[in-house]
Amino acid sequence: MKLYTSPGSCSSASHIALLEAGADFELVKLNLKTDRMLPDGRHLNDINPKGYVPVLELDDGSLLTENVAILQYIADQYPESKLAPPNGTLERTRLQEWLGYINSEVHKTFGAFFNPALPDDMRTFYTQRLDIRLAYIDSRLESNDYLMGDQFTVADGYLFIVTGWSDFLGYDLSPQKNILAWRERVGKRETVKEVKATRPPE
């Protein structure tokens, strides 16, 4: 497999996702700053037109996208790992949305703030929402390690990855201590140190 990545961007949750799998993977790293090449002389809508990553490649050559699915399929490749709960479950579908949650509530709304023009008053309103669906974040992780409780999951590293953008971006986490010490906690986590060290090519 390989999976097209700009490190610190969402796809960073698929990378650190595989290397809690154990898979077998390729790393092809972007600089989305920069002209979106590839290493191969290929442009990134090459293989994805809608012309962001993440990407994985299968080793069949088929391409998937999208963060929630890529996140998803690694795990059901790799159930030992106990990143999602088994498929047809209760507990698999409680994943699901969290996935949608984080996918649409947070990372949307984080995305808000990448902006350079964003006028002040939409600024407020985003920092508002982004300040109401973040307590509903802390308030469950109030007595639970991670989001589905005592195991992490695909979900934990795709917020932790989202919520680390807050101090690049301006946005005050400090009101929610129960994140905070469950950034601490994902951030021990060898996958994750060795993500928050990769680097984007130059």
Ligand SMILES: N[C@@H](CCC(=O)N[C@@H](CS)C(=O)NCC(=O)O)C(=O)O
The other form holds:
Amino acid sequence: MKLYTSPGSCSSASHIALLEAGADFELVKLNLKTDRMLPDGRHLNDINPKGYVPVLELDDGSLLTENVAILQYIADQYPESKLAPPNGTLERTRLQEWLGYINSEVHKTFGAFFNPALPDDMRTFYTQRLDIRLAYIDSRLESNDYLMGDQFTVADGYLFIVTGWSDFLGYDLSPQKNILAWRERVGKRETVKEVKATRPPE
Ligand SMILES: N[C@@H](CCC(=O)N[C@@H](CS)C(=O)NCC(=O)O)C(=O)O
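What I would like now is the form predicted together with this ligand, since the data block earlier showed the form predicted alone; can you produce it?
Next comes the full complex, this chain leading.
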């Protein structure tokens, strides 16, 4: 497998998943902030007409996009890693519930702050929305080490990456004490340290 990633972006969640799974993979890095060119001279749009990362290339050349799909695909290739509960179980649907929430309610709300022209009233709107979305997660982490309970899953890796944008985007995460404690726990994982080390300096 090949993961096309821009280190530090949401695609780093798939990088964490591949490392946690012990997968055999190649990392292809591009920089979203510059020209979006791949090392082989192709443009990001050539492999994903949607124009974004992550993109996972399978060994037969098929291309997969969307965090929610890629993360579950990786987990399913390596069931022994327990990065996702087995398909068809209620627990798996619970994982999908988390992935959907992280994707549409947290990731995409943080996404608004990447717009340098975001007007102040919209910034306030998105900040308040994020406060509510994260307070829910904070309450769920009060008595759990990870989102799904005792087991680290692909949802933890995904949430770790997007909440990691807080300082850079000027969002105050400090009221979310359980999320901060969980971030410390997840940040100690060797896989997460390795992924953070691939990130270029700001
Ligand atoms: N719906 C996509 C969104 C992925 C996404 O937002 N990727 C960002 C990086 S975190 C990106 O590549 N943005 C570039 C762009 O939208 O032009 C998913 O969840 O995989």
